[in-house]
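Only one chain is included here, represented as structure tokens and corresponding to the form predicted alone.
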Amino acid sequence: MQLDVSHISIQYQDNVVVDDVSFQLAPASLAAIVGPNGAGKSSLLKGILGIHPLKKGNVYFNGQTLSSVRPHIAYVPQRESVDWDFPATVLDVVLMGRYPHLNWWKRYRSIDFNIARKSLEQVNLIDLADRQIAQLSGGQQQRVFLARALAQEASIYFMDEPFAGVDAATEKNIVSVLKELQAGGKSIMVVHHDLQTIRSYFSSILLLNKKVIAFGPTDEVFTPERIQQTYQRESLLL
């Protein structure tokens, strides 16, 4: 699915946090959104997804508006934004990803359970399917929400810091899943902070500091000069 973002701006009270941002994400892209704290990375995702209203601009998915394609869009929020005390099992949470595919009486079918379990297998959590979500570690919780997105069988995925607070093994597992999605023709946008892993994880990168500093293939865009411009620092280890 192609994403077209055209001149969008997002404002919180009197503060413009995303300013006239435009870019085009091609199908089968695995892209990072990179920039300093307060650069508008999470706000950009929320604006694209209609979670926060746009001050101006337009967003299209394959030429269609968000409301027309919403079942085909998956979102993995920051783990800190989720109420993990909600009384639900791991399987219950992953099944929520099947909601856009349910029939009119909104009852889960055997295919929904099968897809949910397959999604848990992809993130190596099938053995914890009956565990209460609050009993999991931070990294396990992150993988549960990734599994929920996988169960949705979306065409484009938006993920807000999916590697935050996870161990190296979990991060490796998540990266493997993302690359499998890309190989299957899916598009993925990820808010990411670790500059050391950009080149090995992502095929393209959006450098953002309220405005777009640069966007394109990682090998072309991820240069010391543009990183310096994005972070407004004298030097940065790449």
Given for the second form:
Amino acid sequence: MQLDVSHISIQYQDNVVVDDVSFQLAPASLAAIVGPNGAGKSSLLKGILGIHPLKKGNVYFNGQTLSSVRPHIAYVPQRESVDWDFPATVLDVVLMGRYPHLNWWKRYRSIDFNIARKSLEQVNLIDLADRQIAQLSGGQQQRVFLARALAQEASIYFMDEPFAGVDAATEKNIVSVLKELQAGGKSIMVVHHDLQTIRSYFSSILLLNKKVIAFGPTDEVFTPERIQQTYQRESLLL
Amino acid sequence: MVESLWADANARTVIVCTLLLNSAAALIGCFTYLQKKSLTGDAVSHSILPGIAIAFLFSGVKDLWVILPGAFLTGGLSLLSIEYILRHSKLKQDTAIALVLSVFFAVGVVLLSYIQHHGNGNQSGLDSFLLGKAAALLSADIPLYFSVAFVVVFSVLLFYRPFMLISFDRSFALSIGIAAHRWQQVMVVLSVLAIVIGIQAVGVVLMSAMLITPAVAARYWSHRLPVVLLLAVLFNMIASVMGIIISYKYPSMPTGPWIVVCISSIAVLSFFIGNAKGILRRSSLTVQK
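Output the form predicted together with its partner chain next; the form predicted alone has already been displayed.
What follows is the whole complex; the chain from before opens it.
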């Protein structure tokens, strides 16, 4: 799915957190959003997904507005944004990903259970399907969230720091799932912090510090000067 | 004791009615608890008192048809006040709740004492709203109690999925197009309704316990939300029957505190022996890495 973001700005009260951001994400892209703390990375995702209202600007998916393509969009929030003590099993959470394909009064069908189980297999969690989510490690929780997104069978995926605080096995699993998705023609945007792994994980990159510093293929854009420019504010403080 | 109570047609109605009221409270209360809004429920129930008093002052009767809108009005107003304070000051939520709760409750108590000193004969029993008196449920009001409780129970069952989704992961719910704000308002209205209809039996001071405590107790027994909902209803029913029996046996005893003592005992017991999270069982659980 092609994503067109044109001149969007996002504001929390009087504080502009995303300022006039534009970029075009081609189908089958695997892109990282990189920038210092407070650069508006999470806010940008929330703005694109309509979770936070846009102050101005437009977002189009294959030329259509958000509301007409919503079932084809998946979002993985930050793991810390929910209370994992919630009374639910791993399978319960993954089934939430099937919700957009149902009406709110309808029961899950057997196809929904099959897709949910298949998604759990992809993240190596099928053995823990009936486990209470509070009893999972951080990496397992992150993979549950990824499985929920997979169960949505979307065309474009937005993930907020899926690699934060996960074990090495989980990181490897997530990367391979992302590459599979990309190979299957899906587009993925990932908020990412670890500059070491960007070259090996992502084919394109959006350098963000409230404004777009640069956007393009990783090889061209991910240069020391550009990184310096992106993290400027922080390095000045140091 | 139970048989003789059940033989009394009036007592029977009161029991069935209280069971339904407290089931409604338990169901919507589970979501209040899961959204960590327990204190907000307490603020609403206390803030209902001035509404009852004002409604009585204007009408001179304590029929539910009159009391209910008054209670709903000030209960809702307390929520709006909390929201207003949070939006326009730097105060934290617990402070805003404490402020609103005490102001509304103080006004309610002031109005109540005014009514008691300038009574017109009808006022007897208005103070039973403070600590609850199940036996004072008017039989004329019972159809209305029934319908409101039924609406709450039915809505929670019907809207289970959106309620569950926005309680667990609001951002995700928004991302798949669930109007979280609107569903949240539905939940707030339902919880205010459940509180309002519960106050005659339980009282404004302790009503929030009927929302939160059964949810807390049930959580120690299960990791599945449907089971938690079911158990919360069951626990509230047991506590209600026990409270009613005691208050029928000793008519000077208010019902509310007894129901709350019973539901709290269940919660304490669950805390120790609950097979999902009880501290005596917890040692058997292991986190698999």
